[in-house]
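Consider the single chain below, provided in structure tokens and representing the form predicted on its own.
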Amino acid sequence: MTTGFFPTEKIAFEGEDSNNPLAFRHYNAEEVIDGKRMEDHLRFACAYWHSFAWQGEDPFGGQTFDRPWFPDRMSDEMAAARLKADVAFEMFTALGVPYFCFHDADVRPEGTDFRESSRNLEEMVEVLEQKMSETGVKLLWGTANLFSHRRFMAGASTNPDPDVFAYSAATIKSCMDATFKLGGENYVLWGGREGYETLLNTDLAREDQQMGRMLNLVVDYKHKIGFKGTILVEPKPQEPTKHQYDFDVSTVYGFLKRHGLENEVKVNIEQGHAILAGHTFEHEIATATALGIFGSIDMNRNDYQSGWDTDQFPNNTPEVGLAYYHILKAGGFTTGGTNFDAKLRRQSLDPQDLLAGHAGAMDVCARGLKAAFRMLEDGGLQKALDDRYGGWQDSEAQNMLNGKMDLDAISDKVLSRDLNPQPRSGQQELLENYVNRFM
């Protein structure tokens, strides 16, 4: 028996000629690309928080959504949480996504103390476990909300109060236990308020030490309980704090190296966060693959006229295609996947909007994936790279890199051969035109 919240129980693939707003035009889960089903390439997941916990508020206005499980509609908070789970899994099933993701605060009500919050989470884990068994939907990753409650206003692991650090560690443990029990394939840490609003009251060295210690505690606990999934850190440069310590992929890698965790932790990269950092999505993915720490992605987009993280559903095929190009080039996802960390606009009130937003985004990703594979198969971008850096294949060029030539030897080479190198075109416009051929 369904709740009847959504207007359809299943969104089907109908092909490019379909005019049905609740049908897939490009995403065909069973389509095989390079020997693998499209579903297995993309590994879609839906975010519990934006779809079912967010009420439509923004910094200038309150709730716009009216959902039957919201506090103003149901006084029994645990009954509301169970209804929310029913509706969530109806959406996951209607979309045919293989995974979902959640924070603890998304699925359980806040208790009066840590013990009650933990009991609520444990009870809801039993509910989720049953729903997963009934539907076959799996958990891509779990995480802890260490940023919404006022106790975290000065951070979680970086908080000046050691009691908040301890509370945060205990919360992470409870969420890792929940993720482990539900068979989650990853565990994510997003430092929502791990940063500062002013340096006047911030000890940067101390906060770095605390944050490093917390991540080491997480990795140690992973091995203690036998969790085989990947620990992921999600970079974000700003918002809600003035400056956040996990600014971008390169910053995270430096942090991991500093604390001896570069072989233990990978990154979960969000498109919107990449834009806030002044990068492109493909830049962050390419950086992570080059450094060996690529794990998973949060798929969304920002409004380029806004200075904040708007978390809109993706609709730019070239951006998405280039992102998947770098993912496929690196071998594709292992434990990671494509999580839609995206939310409706606060004027999009209807349940149909929630289905349409996800279905359209899944189509955009499918188009991007197919374009990325065609570019890889064609090999034009790789050939351009090989040609551009081809001189480095020379043995003497390699000697400059591997330490067999010092500055004196290199200088002698330039003088003895009267080297006078001339610049060569980077052919950016030709390459951009090449990419557009596949989109």
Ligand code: XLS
The other form holds:
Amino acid sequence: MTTGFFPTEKIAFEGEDSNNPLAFRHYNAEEVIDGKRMEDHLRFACAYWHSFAWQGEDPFGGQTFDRPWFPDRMSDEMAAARLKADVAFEMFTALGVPYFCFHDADVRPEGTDFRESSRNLEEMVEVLEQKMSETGVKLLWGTANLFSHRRFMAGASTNPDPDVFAYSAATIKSCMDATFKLGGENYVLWGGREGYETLLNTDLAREDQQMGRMLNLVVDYKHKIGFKGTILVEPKPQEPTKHQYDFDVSTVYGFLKRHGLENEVKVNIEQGHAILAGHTFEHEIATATALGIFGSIDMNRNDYQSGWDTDQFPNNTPEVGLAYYHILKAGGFTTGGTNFDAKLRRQSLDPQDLLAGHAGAMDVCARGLKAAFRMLEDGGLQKALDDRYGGWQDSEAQNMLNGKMDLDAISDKVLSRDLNPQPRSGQQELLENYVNRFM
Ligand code: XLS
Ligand code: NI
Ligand code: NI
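Could you drop in the structure for the form predicted together with the ligand? We only have the form predicted on its own so far.
First the chain shown before, then all remaining chains and molecules of the complex.
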């Protein structure tokens, strides 16, 4: 028996000519690309928080959505949490996504103290476990919400109060236990309040030490319990804090190196966060693959004018195509996947809007993936790179890199050969036109 919340039980692949608003035109889970089903390439997940916990509020106004499990409709909080889970799994099933992701605070009511919150979480983990086994939907990652409650307003691991550090550590432990129990394939840490509002009250060196210690505690605990998933840090430069320490992929890499964790932790990259950091999505993905720390993606998009993390559903195929190009080029996802960290606009009130947002986004990703694969198969971008860097094949060129030549020797070579390098075109427009042929 279903709750009857959604207008349909299943969205089907109907092909490009379909004009059914709730059908897939491009996403066909079973279609094989390069020996792998599309579902296994993309590894879609839905985010519990945006679709089922967020009530439609923005900085200027409150709740817009009317959902039967919201506090104004239901006072028994545990019953509401169970109804929310029923509806959530109906959506995962209707969309045919293989995975979901959640924070503790999305699935369980906040208790009056730590003990009660943990008990609520444990109870809801049983419910989720049951739903997962009924539907076959799996957990891509779990995470702790260490940013909404006022106790975290000055940070979680970076809080000036050691009791908040302890409370955060205990909360992370409970969420890692839940993730482990549910067979999660990754565990995510997004440091929403790990940053500062003003340097006037902030000791940067101390907070870096605290944050490094917390991540080491997480990695130690992962090994202690035998969790085989990947620990992922999600970079974001600001919002809610003025400055967040996990600013972007490069900054996170420096942090991991500083704390001896570069072989233990990878990154979960979000499109909107890349834009906030002044980068593109593919810049962040390419940087992570170059540094060997690429893990997973939070797929969404920002409004380019607003300057906020608007978390909209992706709808720009070329952007998504270039993102998947870099992912495929690096070998594709291992434990990671494509999590829709995306929410409706606050005027999109209907249950069908939730389905349409996700289904359209899945289609955009499918188109992007197909375009990325065709580009990879054609090899044009790789050939352009090989040509551009071809000079480095030369053994003398290599000697400058491998230590066989020092600065003196290199200088002698320039003088003795009378080197006078001539610039070559970077061919940007040709390459942009090339990419457009595939999109
Ligand atoms: C917020 C983040 C958050 C993380 C999980 O901006 O994207 O949703 O993905 O805590
Ligand atoms: Ni995210
Ligand atoms: Ni975000």
